[in-house]
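Below, in structure tokens: the form predicted on its own, a single chain.
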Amino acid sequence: MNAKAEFVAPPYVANMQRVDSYADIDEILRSEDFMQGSHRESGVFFDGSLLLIEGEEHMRRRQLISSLVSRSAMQYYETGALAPVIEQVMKELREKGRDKDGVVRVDLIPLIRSMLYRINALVTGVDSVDTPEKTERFRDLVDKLGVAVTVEWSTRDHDEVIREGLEIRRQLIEEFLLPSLERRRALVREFRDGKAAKETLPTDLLTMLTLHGDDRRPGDEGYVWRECALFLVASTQTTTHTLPHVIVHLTEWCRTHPADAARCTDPTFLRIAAMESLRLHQPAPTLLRIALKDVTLSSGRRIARDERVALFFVPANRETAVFGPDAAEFNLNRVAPPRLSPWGLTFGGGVHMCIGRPLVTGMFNRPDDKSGTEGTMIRILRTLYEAGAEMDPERPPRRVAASYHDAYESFPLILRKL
């Protein structure tokens, strides 16, 4: 168990200028003098999506999609999708029964995915994920798609990973996405013919794209599937990646701060822990940007026109000048510097800041039942700790072997109070 694994950059950034200063990265992310430079290989899955477009087109699309991440949408995802699924999953674990040691053992990684699949489907607009068999099939396809769209970080043959990913996407389209899109086209036709009110239309990505004619793009029929790929993966990736790190850190923290063990069911305490873990462990630890002209940053660093630079978030988020002398450590008593987010640069910055951040961290500025949300990570953590979650001493977690990502592929847990 090592929550502070060394950051290893993938080979494709080896010949790029490395930017690991917090101030420099923040300036680049906010500057209009740079454009997206990431996802050259995974562009086959993402080209033309919100993630990679720029300028006025990006602002128009972001405004269009903003209704999917509104406060009311977040409340619905959490109370109408996440909470019932969590309850059902925990019920199934209770019915499965305890083992000979009197505890319930489970692997956290598939457990998280099983809890998040309904949000995944709702945000994107996927229907018919309504039987155990279809649910398992949908989760399996999205999981495998997630491996493909992070191909830049894979240690396997990249051409093979992409080929596998394209086949997975084809199956997703055929089995789930296309039937869902056709249903939304029919619903939108009824609305336009005056047979249905707009309020009756689903609030999801496929509906938004259909309403605005982006479901059929002359010369680019595959655009809609690339936007779907982004939302299918992004709606669960951060929680799945970071939540195991939170548990590792909290296990170590409570060992040296035993009085805090009783606080692990407190949403406020868990949010602090989640934010500190997000600062230390990024789902996308390196982003690339391309300079649109010769640029001299405030620090004096020079970047030439058309140069692609690698922004290294891990060292930036652990910079002692920004977060203090123990910046590389997990510290629940840390006070974030004024005007800086406690998660550092993890959700990016500028016009491309992650639009789905509230889904993960919650609407914590108004944390009440009517107007606030806990966020997917805190909601799941609270549920697990209420069930007496502990790391399994007999089965250590296992990191992803075929990727440079700081991630786990297996994370055994014991639930003592379920």
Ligand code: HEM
Second form
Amino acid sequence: MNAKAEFVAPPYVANMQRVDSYADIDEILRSEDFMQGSHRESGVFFDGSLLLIEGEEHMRRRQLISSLVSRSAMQYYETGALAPVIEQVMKELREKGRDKDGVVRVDLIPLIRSMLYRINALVTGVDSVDTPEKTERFRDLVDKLGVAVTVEWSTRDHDEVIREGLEIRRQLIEEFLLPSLERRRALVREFRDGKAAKETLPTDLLTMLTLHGDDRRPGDEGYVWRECALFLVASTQTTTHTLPHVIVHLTEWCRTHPADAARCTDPTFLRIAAMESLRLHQPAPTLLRIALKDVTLSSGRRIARDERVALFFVPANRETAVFGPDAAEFNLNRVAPPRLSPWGLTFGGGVHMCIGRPLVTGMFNRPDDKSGTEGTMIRILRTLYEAGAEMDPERPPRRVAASYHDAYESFPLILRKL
Ligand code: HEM
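For comparison with the form predicted on its own, would you give the structure of this protein in the form predicted together with protoporphyrin IX containing FE (HEM)?
So here's everything in the complex, that chain up top.
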């Protein structure tokens, strides 16, 4: 199978230089001669957020925001937010009852979103996501915002997608974000007046922005909502896009390696599977970068000043020279080359490398460094396999039709042991 030939480039990048070699992409992501080039069309939702700023400003903001994903914060999110929500969601499914043939049927896509919403609200600092109605409403708004902030990859009319996204954002601000921000402003005022200790303040994005005066930027009142949009979408859409692929690969793997089926509830085994699957599937079709000057990469590739290039992770992460002759295959016995991450370039690289990776994988700086958390992806997979998850042979998964994302919009699952 030729992974390079298989990849379809979205029309949005048709006129850009296509970079699909692992070494070139790695060099570009780490280089100071390039700046962020993604989200130009969707800038109205993300401009000025951590993902789209550069240099000193980016470094300072990243340092500030990193405390949201510290080890202790991570443990709190996983045990205090994710675990109870997973338990609740599974309980609701159990109560809903079995079909006539004695099994529970469920769609994995809304199920993952239900499991992630609370962690998402906690990290961003969104209150009142506490009743089934409000939770459903919040999930729906974040989900629709996710479509708008990735308009570049949409197969629909882009102006229409942006228009809809702006209206969704307005509703999200009015119903959830503004009341949450106002509560934090009051808490921060109490702290400043000496009436409350700093430790009593919530650890979340909105509190942090309020503490640093970024909730009201002179001349740019909307900044705070764009930073929230990044966190709301980045913390859910990515996992929703990538997790179902793990189940597809594991289903196929266990068919050819039946002895491994019993290991699907083992977090270590699931982590290896998740990493290998993340290498093969990324949450966005490409990342884009702009050259700040004429550049010649070590490979000899030339990129002109101001040129925007498209970084194609799919072929790069399947490069046989890097990951071996079976690089395009899902192989749980693969040993990642020294100094390379098992997920390849999927969490990006350089200064904009994903800040949420430890939350997803349960691993901090090195692939073999465990933080004591399982990681959201592994925890969700374990819960599903403990409930006897199998793909539904009668209802195959349906891929996302309205965008070029390598993702599913529906993924029927059978839970045999719930
Ligand atoms: C499977 C899960 C995930 C994948 C594959 C993923 C992937 C990525 C990638 C590739 C980037 C770099 C984008 C670029 O350089 O243009 C990135 C950045 C980012 N991610 Fe993730 N992400 C995931 C989960 C998360 C989660 C759970 C969070 C929330 C805490 C998060 C928050 C962010 C943020 C804030 C950035 C911007 C960092 C910066 O610019 O300094 N991500 N992510």
